[in-house]
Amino acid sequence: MRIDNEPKLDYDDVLIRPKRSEAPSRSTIKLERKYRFLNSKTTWSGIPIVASNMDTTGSFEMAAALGPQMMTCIHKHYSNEDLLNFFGSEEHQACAFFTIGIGDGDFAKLREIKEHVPVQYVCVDVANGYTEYFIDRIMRLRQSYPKITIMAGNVATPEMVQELLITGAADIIKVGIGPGSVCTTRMKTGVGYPQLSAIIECADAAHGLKGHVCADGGCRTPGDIVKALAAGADFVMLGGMLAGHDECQAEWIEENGQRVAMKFYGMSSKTAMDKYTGGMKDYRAAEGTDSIILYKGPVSNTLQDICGGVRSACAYVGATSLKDLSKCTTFVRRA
């Protein structure tokens, strides 16, 4: 047993510090960015938000709104035909990742999928990224198709990010042991890791190797994808802020035929596993809660926010597009 006496932070825990700036106006702020990654050898250009691969909010419904600028990492329920059907169109390929699990199963019905039509982009989501078997399972992928793009996760400390660059495996990381809103991994194992330090510790190993992040979890106002960029973050995930809305794939609760709210729950909530792997298992505890999230009409109105709450920052900072916002910012504790 040892501690780690280094102060480590949340989102809440600072804020960003305003600088003179030279940009004339918040239209004229950049939020596209280019990436190059390195494992794939492939490129993307857009705006780098990205919609969990949760079974509400990773949607073909939510794809279709945000891409092509924005990314929706596809949840891993739906049958083979709806998948051949969607990823077999052309307006698709270039915004939406195809979500697997490590199990045989999930390689299976990538390779079936793969044989039809021309997959680019896969998440590999398990909740522990520290194990063994997790990093021979990416290894396998990439051997089996070299020029696919990777995202894959989760950790929250470099050392793992390291190897799973290193050995070739990942091309984006996905960051973040426990802060989401219907996360309880924290409550229940005690095991997580504050999620601003995590982005700022991860993608400080990953850009050292020309690597890439995606922080997943614990944004629940514009300003913390604010924060998560500026922390370094490549890419940012989200769960909760874009639940509630028209694109979600979700049982809603109506009041005189009318939305008024949706439930909302983790994948690995007792009601996720009751729903997709028969109940839960005697051996394991359920990390994930339910919650009421309000309707919060199309999905347009929120990514409006969070752009525009993107580009005032990088105006009060002095950057002119998202690329710099980072080299930019310089983040105040809180008393």
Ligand code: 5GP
Second form
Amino acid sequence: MRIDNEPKLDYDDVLIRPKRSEAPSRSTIKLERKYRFLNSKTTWSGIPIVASNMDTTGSFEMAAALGPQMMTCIHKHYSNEDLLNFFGSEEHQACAFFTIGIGDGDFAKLREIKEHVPVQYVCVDVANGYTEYFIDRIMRLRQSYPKITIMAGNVATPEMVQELLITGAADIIKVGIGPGSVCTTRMKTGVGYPQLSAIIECADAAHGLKGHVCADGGCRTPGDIVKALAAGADFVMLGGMLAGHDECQAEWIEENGQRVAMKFYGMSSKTAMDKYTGGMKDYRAAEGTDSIILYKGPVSNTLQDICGGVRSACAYVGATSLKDLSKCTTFVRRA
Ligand code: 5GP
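To test you: the structure above is the form predicted alone. What is the structure of the form predicted in complex with the named molecule?
Full complex below, order starting with the chain above.
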């Protein structure tokens, strides 16, 4: 057994130091980023916010609202017919990831859809990205489809980021073990990594190889999103912050015919397992919980709030574009 005594930080442990600068006007601050991906050699440009592939937030409606500038990971519980219709439409191609796990059924599903319509972005999502089997599957996916953009995770440490980029030939590594709003991994298993430090360390490893990272989980406010981007995240994935909106595929709680709240639950919760896998296997514990999110109206309001927060943060530190935010950032630790 070893103890790592280096302090590791979460979003709440830091603030961003304001800096004297010729503050650029907020209206001119550019939030669009342009990336060239390491292994697919494809390029992407847009605002690097991604809706999580949870069954509530990874909906077709969310993709329509976030696109074309922001991305959505479409959840994997849609029927093949619905996925064919969606991915067959050109306007959705560039702003949506096709999500799979690592089972044979997942690969067969992707193959079947790809035979009929082009799928450019694939998100391979597993709770534990530390298994050899996971890397093998990503390698196989790359061999089958050299030009697709692969986002893979989740991991939280740099050696695994490097391995997935080099051996697995993924393009974007999803970072986050345990920070999610409805995640109970830390409580159930004791495993995890404070998210801000995970991003800093993983982004550093990825950028050294010209790869990219997506910070996944734990953002509760626009300020947390700013901190993730300032820490080096190339993309930020959101679940809970996008829940509660009209675009969610959700069970709504209504009063007098009006939406007041929606049910939101982890994809490894008992609720999700009962819904999709016929209940929980007796050898495992649920690593997700249920919550209720108050109704927030259309997602466009929240997106405006997020973009406004990021622009304002850039102005505070003297960054003229999101690209410069990280370079211009000094984090200060709270006492
Ligand atoms: P949030 O933005 O809500 O804080 O976090 C969203 C992320 O939490 C998702 O993208 C996913 O990575 C993670 N997540 C979703 N459901 C579960 C779950 O049941 N268990 C765990 N450990 N993580 C989850």
